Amino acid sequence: MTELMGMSQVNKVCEALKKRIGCEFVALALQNEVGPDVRWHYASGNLNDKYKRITVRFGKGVAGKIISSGSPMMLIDFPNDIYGKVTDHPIMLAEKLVSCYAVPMFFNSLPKGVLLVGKREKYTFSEDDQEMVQDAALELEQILQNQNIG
């Protein structure tokens, strides 16, 4: 597993983003190097470990839809406003998550990773929202670049 949590500008970087946004949760997921399976390597305002055990295919639950599609993805209501089961979102399950609005991050021109942020209520992210996290998700990938990670 590629160890982000004791970098300190990934940590810098996903708790400017926590504070300015006002939401409880940041992760960070990456697609393995061999192989499809996503996994989340960095949390911030997690309620437990429980990220760090979490796989998904290729185009199943949050991080893999997004690595699969390359589009940024937001729910508002979960689980009233999913496709699928709800099993297949075992992030939101994991840290209680009601809305996360979560984008790609780019690396060789190919998406695989993805930055998330989540709020334990119904919420709508604003566009000012996700243009931070947009800003955020590219300045870590030029830290991980940096680290040659990605």
Contents of the next structure:
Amino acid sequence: MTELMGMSQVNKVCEALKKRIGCEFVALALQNEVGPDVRWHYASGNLNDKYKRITVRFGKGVAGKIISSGSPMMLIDFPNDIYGKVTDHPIMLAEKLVSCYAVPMFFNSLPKGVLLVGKREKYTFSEDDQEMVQDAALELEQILQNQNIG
Amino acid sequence: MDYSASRNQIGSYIIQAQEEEIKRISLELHEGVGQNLFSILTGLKLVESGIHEEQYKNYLHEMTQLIEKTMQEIRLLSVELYPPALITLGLLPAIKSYIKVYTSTFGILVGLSSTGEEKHIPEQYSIAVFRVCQEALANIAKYADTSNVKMDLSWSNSELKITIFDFGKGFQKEDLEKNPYALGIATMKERMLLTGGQCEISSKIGEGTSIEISLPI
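Follow the form predicted on its own with the form predicted in complex with its partner chain, if you could.
Shown next: the complete complex, the earlier chain at its head.
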């Protein structure tokens, strides 16, 4: 998948999520069609266009880790509460994020995408926040379902 | 031997020993673990072709895919640890190759130029210059808040000069003293001093940081 189809719908879901949670950044990553690498396809609240050039290896970075594990992940106080190197988290550095919560998106029962919300301050995402991100991810899965991902 | 000379020798020995160990692990991963995985993959593919039960065939296919992914990981990790281009092709191709990975990792564009004819540099020195450039670029990704970097290599008969300018937010020397970033800079300087070269850093708030590396050839 080179470009996101249904961009306006994706935009609508992400903007609504950003507003409800009160976060500064929302982004969507998808695994490349060929190979295991993961790329950020959409971002809102971004400070620059670095996200467009960032490709993370399967298992590396926030997006790569989520796709390889299929589980959500939260960072509360980056770079103080991380396992591994600061440079293993390029999207956090590129967008100056201090906290984030990200969930996997499933296509054909396999984790192939990531929805991430982030703040540029220390923050613990509440259970309500987490649920809202999860619901938005399900909605985005539906929107992207017809695009032969996976 | 006076204290300072002995300290320099120890510093040099530690850095060299660390580089040798990194190279050993990198080669072990590539030549040892990587080759073994390749043999396992070939064997599994052969078994897969001889199996007719759909259930086992699918299972084996998943396993071969996982091994392929692991082989790719091992290859990338090995290159990340010790760039093979540095030994086979030289410093400039190794830097070019690292910049490609750097841009796709951090989204930061690096404009690279090289003037003059590339000269052969002994491996011990070229790895030092490479590591200093790697550290400089990693620091830019961590602290500079920039999307563009300019890197110039200038080769003369007696010297290699490298300038890295980041167009970033810059810093003040006084702030640096409290920052862990300072240790990275001290290591860069120390590495270059051990090669007989130099590493100078200057920065202006709001304009960017410049790193100048020189190595006598």
